[in-house]
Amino acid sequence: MIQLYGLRLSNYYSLIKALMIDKGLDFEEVKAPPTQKDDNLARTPMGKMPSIGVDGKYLSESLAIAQYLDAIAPQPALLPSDPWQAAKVMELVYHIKLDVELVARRCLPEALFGQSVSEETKTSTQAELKRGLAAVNRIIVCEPYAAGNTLSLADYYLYFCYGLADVISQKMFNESIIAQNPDIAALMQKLAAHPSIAQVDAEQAEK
């Protein structure tokens, strides 16, 4: 059985625990905030949210983990079989995590959690957060997911990374970023109907 550690709230955590509902994976939650504890610092180098543990052994960065349980368990699969498509939903994912939600994450502690960001920071934030919405646009395609015919990896961190961003963006700056573009708000809204997703936000929901 895998161990995923970490805490509900999450994004990266829901992201992950989303993949493995729906490979099927028999798996236990084990709450673990994000601390520099040796033992947290054991299973994630860097403190952070989430990792897995697999038979005594661990693995972290969602990246990282997404492609371990693609390799476990192929089907249903996260990326295409065509080596192009496969590098072009690995492309979107890479955009939408660095250049859309690391770029938000910058005022999360404002937006969500009572501190203060500078207004360096948040002027930084706003101006780079736009050129990466719009990179993201020129490339993701929304008929009918986000890389194309077929569920991929990029429609999982689209749904997870945009709604943490969109978040932070209408909190800071009274923008939301997902009914700028009326093609991704209609395919969030999809992706919220889809079972695992809708099950992790159900069970978040309780907590």
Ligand SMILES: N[C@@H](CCC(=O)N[C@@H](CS)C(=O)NCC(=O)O)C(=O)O
The other form holds:
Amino acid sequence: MIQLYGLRLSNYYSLIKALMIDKGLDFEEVKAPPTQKDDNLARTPMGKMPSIGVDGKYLSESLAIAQYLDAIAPQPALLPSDPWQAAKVMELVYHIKLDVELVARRCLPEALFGQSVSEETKTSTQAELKRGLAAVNRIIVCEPYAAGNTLSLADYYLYFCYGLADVISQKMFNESIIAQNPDIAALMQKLAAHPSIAQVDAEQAEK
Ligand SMILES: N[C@@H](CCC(=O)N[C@@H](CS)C(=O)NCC(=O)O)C(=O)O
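What would you give as the form predicted in complex with this ligand, now that the form predicted on its own is on the page?
Shown next: the complete complex, the earlier chain at its head.
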């Protein structure tokens, strides 16, 4: 049994939960808010969520966790077997994660937690978000899935990263990053109906 630590409100926690459901893994959810307390730092060295526990050992960082899950439960595969296509999936994942989600996240305190961020941060976030979105638009396929023919790790990152970044962008800049690209909007809808993702969203709503 794997322990999944974190909170359901976290997009990366949700992503890992969807992967574990799709892979048919036996897991339990353990509520663990992001803190700098010793017990949490032992699981996740930055104190962030999610992390997993396996036989008393711990692993953090969603990409590392996804890699581990794919190794212990290879089906359904998160990456194509062709090395080039697999690397292209990872390229897309990195741009979604680092150049869209992580950029939008700078405004998270104001967008979702009632704090304020500086005008400088807002201006630089909006400009860099535009650049990140353009980068993703240049390489995303969306026919029928984010990176091509099959559902891959890129679809999970698209769904959970764009979901959060879209909320932030709408609140901060009055712009939907999803509506800007009809192909991505259609894929997001399709992914929302994917059973594991629909289950994660429903359980998040009930808290
Ligand atoms: N790079 C990490 C990011 C995880 C992350 O940003 N988690 C957020 C919640 S979605 C968090 O714990 N934030 C609290 C903090 O930054 O201290 C991953 O991919 O797992």
